[in-house]
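Listed next as structure tokens is one chain, alone, in the form predicted alone.
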Amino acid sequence: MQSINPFTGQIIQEYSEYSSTEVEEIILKVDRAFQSWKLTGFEQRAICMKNLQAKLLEKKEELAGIMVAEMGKVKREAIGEVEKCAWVCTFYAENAVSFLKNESIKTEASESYVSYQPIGTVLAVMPWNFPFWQVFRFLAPALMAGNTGVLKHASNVCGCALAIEQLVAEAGFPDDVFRALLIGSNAVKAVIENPLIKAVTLTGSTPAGKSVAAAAGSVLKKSVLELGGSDPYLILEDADIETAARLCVTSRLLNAGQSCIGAKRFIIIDKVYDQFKAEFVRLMSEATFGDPLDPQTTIGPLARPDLRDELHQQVAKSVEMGATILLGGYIPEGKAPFYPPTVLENVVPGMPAYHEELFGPVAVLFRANSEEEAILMANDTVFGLGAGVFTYNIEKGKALAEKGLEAGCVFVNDFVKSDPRLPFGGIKESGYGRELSVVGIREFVNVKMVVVR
């Protein structure tokens, strides 16, 4: 297993994959830690979690540097990611006790109530694109609920995985409450089948989600999946075009476009199509790619050369089938896997750019003759993670968000983002279950009914 700097192409470090025996020994240790951790009170858990928050902020420059080196994230975005991890730690440290307190229910019994109890060790299978945030939005609620965790991180960000494991230890959590497993994807099924693993959560591609769901289902274990997305954004004729274009470009280029909730498809009412297109293309053209450590860099390289090549093939195939390139659409010179901000139009069903997730800085513009047609186009996808609506008419925007768009997260006059206070997740092939908020912390607990006569 190797960590390779995508900007320089240099090997950062090589790691030996854990043997099946080593994995089993770690899981056994984590289960033993659970037997005592589950008995601790919320106050003690919160002390450790707030220590973890402090460690993240204390070391944010160092941790951001690991992200920049391993997957090419622009440094200012990496620092923001660490700060967001600190936020989720604080949020659950302060709210877990109220989220999981007993809830009385009036029945004929003298007393009846729901109690939320930890279930054990949860396996987290996590991706490389937000190598700290994806982990912490699982880690914070899981540990505050009294569970323990093991992490199978993406193979190209082993340094991030081990750094998180070390942070948890330094924050004062008991030994083995959270451990990283340096294993490949082919070893995940065996971990899920281990009887000491009680549930699994995955953030990643739809094929990976289907594989994990099948493995978990075969042994009747709970799973939560946050998968791919092809988020549509509706630009209505009464939208603030300049604001809409700016926010849409921000969402599309965040993390070099490598985001499941990045804005990807822009469906514009005909009356304002040309105006939006001109502003959107102008803003996309102003973005610069380069050294992710350079403060002037807008977007860094994609995480791996194969990912860049796959993205370009999707663009090239769509162009061969009749799509039009308004900007970008080429592979730059040099060894680093950069891909320029790219805008396509005249994309129709059958093209890769119409049906597939474009995991990089590529945007697709669609012209709609009416709001009804725009909704149909937005929902014409196997995905259902996020969506956006831009309009001055807030009531209309809310109505489209609630009843029109098929997605787990819809934002009106803003781009989709995760927030510890709000439930996050998708429908259709974007997965099931929710992370964050009160909903997320209750995904991996035993909702236990207690009745007293």
Ligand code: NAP
Contents of the next structure:
Amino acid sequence: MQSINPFTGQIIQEYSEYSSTEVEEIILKVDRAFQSWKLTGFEQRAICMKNLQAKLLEKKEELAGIMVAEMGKVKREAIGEVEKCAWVCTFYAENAVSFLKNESIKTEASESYVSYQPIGTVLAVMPWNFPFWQVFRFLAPALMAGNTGVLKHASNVCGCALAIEQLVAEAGFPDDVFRALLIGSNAVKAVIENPLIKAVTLTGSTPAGKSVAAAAGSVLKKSVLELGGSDPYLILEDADIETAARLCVTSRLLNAGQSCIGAKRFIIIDKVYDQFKAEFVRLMSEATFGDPLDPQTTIGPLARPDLRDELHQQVAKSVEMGATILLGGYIPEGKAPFYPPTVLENVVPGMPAYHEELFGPVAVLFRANSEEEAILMANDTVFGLGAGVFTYNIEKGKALAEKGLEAGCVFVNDFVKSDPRLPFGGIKESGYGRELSVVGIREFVNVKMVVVR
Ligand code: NAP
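Same protein, different form: I have the form predicted alone, so give me the form predicted together with this ligand.
Now the full complex is given, and it begins with the chain already shown.
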């Protein structure tokens, strides 16, 4: 396994994959750690979690640097990501006790209640695009619930995986409550089948999700899946077009467009289409790509050359089939896998840009003749992660959010963001289950009924 700096092309470090025996030994240790960690109180767990929060903030420059080097994220965003990880640690340190307290239910018995108990070691299979945040939003609730965890991170971010493992140890958690497994995706099935692994969560692409869900289903273990998205944004006739264009561009370009909840499809009511298009293309054209360490850079390179080439294929094939390029759409000179901010229109069913997730700075504009048509277009996708509506009429925005758009998260007059306080996840081929908030911490617990006569 290699970490390669996408900007410089240099190999940062090579790692040997752990053998199946090494993996089994680690899982055994993590299970042993669970046997005592599950008996600790929330107060003790919260002390460790707050230490972890402090360690993250203390080392944020260094940790951000690992992300920049391994996957090309711009430094400013990498620092923000570490700070968000610190937030989720504080959030669960402070709230786990109330989220998991016993709940009385009135019955004929003298006492009846629900008790939330940890289940054991959970496997987390994670992607490279937010290599700290994705892990922490699993890790913080899992450990606060009394579970232990093993992490199979994406193969190109082994340095991030090991840095997180080390941080947890430095924060004073007992040995082995959280361990990284340096393994390839072909070794995941055997880990899921290990009797000491009690559940699995995967954040990644839909094909990876289907494979992990099948493996988990075959041994009857619970899974949570956070998968891809092709988030639609509706721009209604009464929207503040300048604000809508600005927020849509911000969302589309965040993390060089490599975000599951990046705004990807823009469905604009005919009457305001040209105005939105002009503003949107103008703002997209202002973005600069370059060295992720340079504070002037808006977007860094994509994480790997193969990912950039795949994205360009999706664009090129759509153009061959009749799509129009308004901006970008070419492979820039040089070795680093940059892709320029790109805007397409005249995209119709059958084209890759219509159906597939575009994991990079590529936006597609669609013209809709009515709100009804806009909703049909928004929902004409296998994905159902996030969505947005821009409108002056808040009641209408809420109605479309609640009843119109097929998605797990909908924002009115803003772009979708994850937030420790709010449940996050998707429907359809974007997955199932939720992370974050009270809902996320209850995914991997035994909801135990206790009745006393
Ligand atoms: P990916 O190729 O699916 O990889 C994600 C993780 O799954 C990696 O650790 C990968 O390991 C592993 N993996 C891949 N195929 C597997 C298989 N058949 N069985 C078991 N494990 C497998 O995704 P990615 O390219 O890293 O990330 C981009 C995708 O993640 C996008 O589709 C994006 O939308 C999605 N994503 C979703 C969310 C969300 O919250 N919904 C958040 C972020 C990203 P290797 O690296 O070793 O292949």
